Amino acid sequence: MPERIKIGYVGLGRYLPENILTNARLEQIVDTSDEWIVQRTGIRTRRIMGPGESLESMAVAAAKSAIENAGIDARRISVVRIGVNTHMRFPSLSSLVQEALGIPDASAADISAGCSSFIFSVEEIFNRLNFEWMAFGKKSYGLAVGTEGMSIVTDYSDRSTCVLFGDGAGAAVIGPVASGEILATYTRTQGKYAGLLELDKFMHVPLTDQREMRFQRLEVTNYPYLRMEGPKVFAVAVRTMVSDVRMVIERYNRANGQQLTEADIDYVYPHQANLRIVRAVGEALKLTPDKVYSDGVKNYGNTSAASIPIGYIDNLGKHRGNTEVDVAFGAGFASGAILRKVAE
C-alpha cells in the first residue's frame, strides 16, 4: 500500500459581482440606517449579482481563477463539489460548471449544507483523494467551490435579514502538495435547530388526488424567501463553531499522537455571518482580533457557502507556514471545521 501523501490547496480563486449595495442604498429601500446596520452586523457593503451574472457564471469564474493559480490542466480534476444553497433547479450546478470548465468524466455533485457547504465539499474531496491514493496509487485533483446568490432568496422589505446577505463565489483546487496540507476535517449536523433558519417550502406539492393526479401547491409567499430567528441563531452558532474548532484539533491529535492546542492556532477563518458572531468566536478561543478574519463580513456581507473561500484571497501570500482553522455553521444546523497548514 502506498505511503500517505500530503493533500492540500494548490490553487485559490474567487469572483465578486461588480454591483455594490451600500448601507446608504439600503436606507432608501427599507426602514434602517447605516448606524443600525454597522452596530448590529458590522457590514458596510455587499456585492449583488447584476445582468449577465449568475450562480453558474460566478462559480465558473472563481474556478477558472483557482485552476490558473494552481497551474494545472483542468482535465486533471477528477472530482468537483460545489457548495451551494440557492441553486433551486436541476441538473446540478456542478454538472454545468464541469462542462463550462471542460472537465471530462469527473465525479461532480452539489452539496447543500447551509453556510458550511464549502467545508463539507472540501472534506469529501480530501477523503476521496486520500482513498484514491491509498487504494489505487492514483494522484489526482479536486475542485471545491462555494457559490451563492443570496440576493435571490432575500426579502428586501425585511430589515432584519436584507442587510445581511451578499453574492459571490470562491474556489480551491485540492491535490498533492509538498507543504500546506489539510491536517484534519470535522463536520456534523444538528437537525434539532433546523427551524431557526429556513427557506419557505415553495416547492412542497403533496399529491391530493391519486386518481386524477392532482397536486396541492403550497404558496407561503410570492417568492421563496429565507426566514431566520436571529437571536436564537446567534447563541447556537457561536457555541457550535467554538466546539467544532476544538473537535477538529482533537481529531488531529487523536490520529497523530500530537498535543496541538488552541494556542497553536495562528489564524481562524470563521464563517462571515456577522461581526458580532465573528468576534464572539475569536474571544471564546482567546484569539486576538488580528488572528480572526473579519474583512469579509465588513466588505461583502454574509455570502453563505462562499464566505470562507472568498476570504482566502484577502490574505493570499500573507500567512506562509501558518496553522489555520476554517469553521462555519449554517442551516440545518450543519457545521464543520478544517485544520490545515499554509504552504511555506
Ligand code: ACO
Contents of the next structure:
Amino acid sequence: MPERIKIGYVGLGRYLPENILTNARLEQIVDTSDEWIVQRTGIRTRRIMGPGESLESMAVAAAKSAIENAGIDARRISVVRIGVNTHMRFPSLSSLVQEALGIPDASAADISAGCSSFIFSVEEIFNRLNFEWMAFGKKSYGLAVGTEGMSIVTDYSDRSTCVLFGDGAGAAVIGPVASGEILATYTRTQGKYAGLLELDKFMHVPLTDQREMRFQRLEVTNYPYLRMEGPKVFAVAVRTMVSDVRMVIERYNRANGQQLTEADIDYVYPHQANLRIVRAVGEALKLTPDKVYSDGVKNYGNTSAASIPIGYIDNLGKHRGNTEVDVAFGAGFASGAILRKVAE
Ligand code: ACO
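Output the structure of the form predicted in complex with this ligand; the preceding block shows the form predicted alone.
Starting with the chain above, the whole complex follows.
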C-alpha cells in the first residue's frame, strides 16, 4: 500500500451576480428597515441573479476560475460534486457543469445537505481521492462547487425570510499538494430538526388516487418557498457548529495521535447565515472577531451552500500556513466541518 499523500485545495474560484439587493430596496418591498436588518442579521447587501445568470452559469464561472487558479487541465478532474439545494430538477447540475467544462468521464453528482452541502462535497471528494491513491496509486483531482440561487425559493412578501438570502457560487479544485492539506472532515445529520427549515411540501403528499395514479400536490400547496422557524434554527445552529468544530479536531487527533486544541485554530469560516450566529460561534470557541470570517454575511447575505467557498476568495493569499476550520449547518439539519492547513 502506498504512503499517504497530502490532499488539499489547489485552486479556488467564485462567481457573484452583478445585481445588488440593498436593505434600502427591501424597505420598499416589505415592512422592514435597514436598522432592523443590520441589528438582527448584520446583512447590508446580497447579490441576486439577473438576466443571463443561472445556477449553471454561476457554477461554471466559479469552477472555471478555480481550475484556472489551480493551473491544471480540466480533463485531469475525475470527480465533481456540486453542493446545491435550489437546482430541484434532473439531470443533475453536476452533469451540466461537467459537460460545460469538458471533463467527460468524471464521476459527477449533486449533493443536497442544506447549507452544509459544500462541506459534504469536499468530504466525499477527499475520501475518494484518498481511496484512488491508496488502492490504485492514482493521483487524481476533484472539483467541489457550492452554488445556490436562493432568490428562486425566497418569498419576497415574507419579511422574516426575504431579507436573509442571496445568490452566488464558489469552487475548489482538490488534489495532491506539497502543503495546505485537509487534515480531517466530519459530517452528520440530525433529522429530528428537519421540520424547522423546509422548502414546500409536495414531496410529502401521498398518492390520493391509486387507480388513476393522481397526485394531490397542487391542491395541497402552491407555496414553493423556503420557510423556517428562525429563532429555533438560530439556537440549534450555534450549538451544532461549535460541537462540530470540536468533533473534527477530535477526529484528527484520534486518527493521528495529535493533541490539537481549539487554541491552535488560526481562523474559522462559519456558514454565513447571520452575523449574530457567526459571532456566537466565535465567542464559544474563544476566537477574537478577526479570526472569524464575517464579510460574507455582511456583503452577500446567506448564500447557503456557496457561503464558505465564496468566503475563501476574500482571504486569498492572506493566510499562508494557517490552521483553519470551515463549519456549516443547514436544512436537515445537516452539518459538518473541515480542518485544514493553508498552503505555505
Ligand atoms: N423586519 C422587521 N421586523 C421583522 C422582520 C424584518 N425583516 N422579520 C421579522 N420581524 C419581526 C417579527 O415579526 C417579530 O415581531 P413581533 O415581535 O412583533 O412578533 C420580531 O421582528 C422578532 O422576530 P424574531 O423572529 O423573534 O427575530 P429574531 O431576532 O429571531 O431574528 C432571524 C429573526 C434573523 C430570522 C433569526 O432568527 C435568524 O437569523 N435565525 C436563523 C436563520 C438561519 O440561519 N437560517 C438558516 C437557513 S440555512 C438554509 O439551509 C437555507
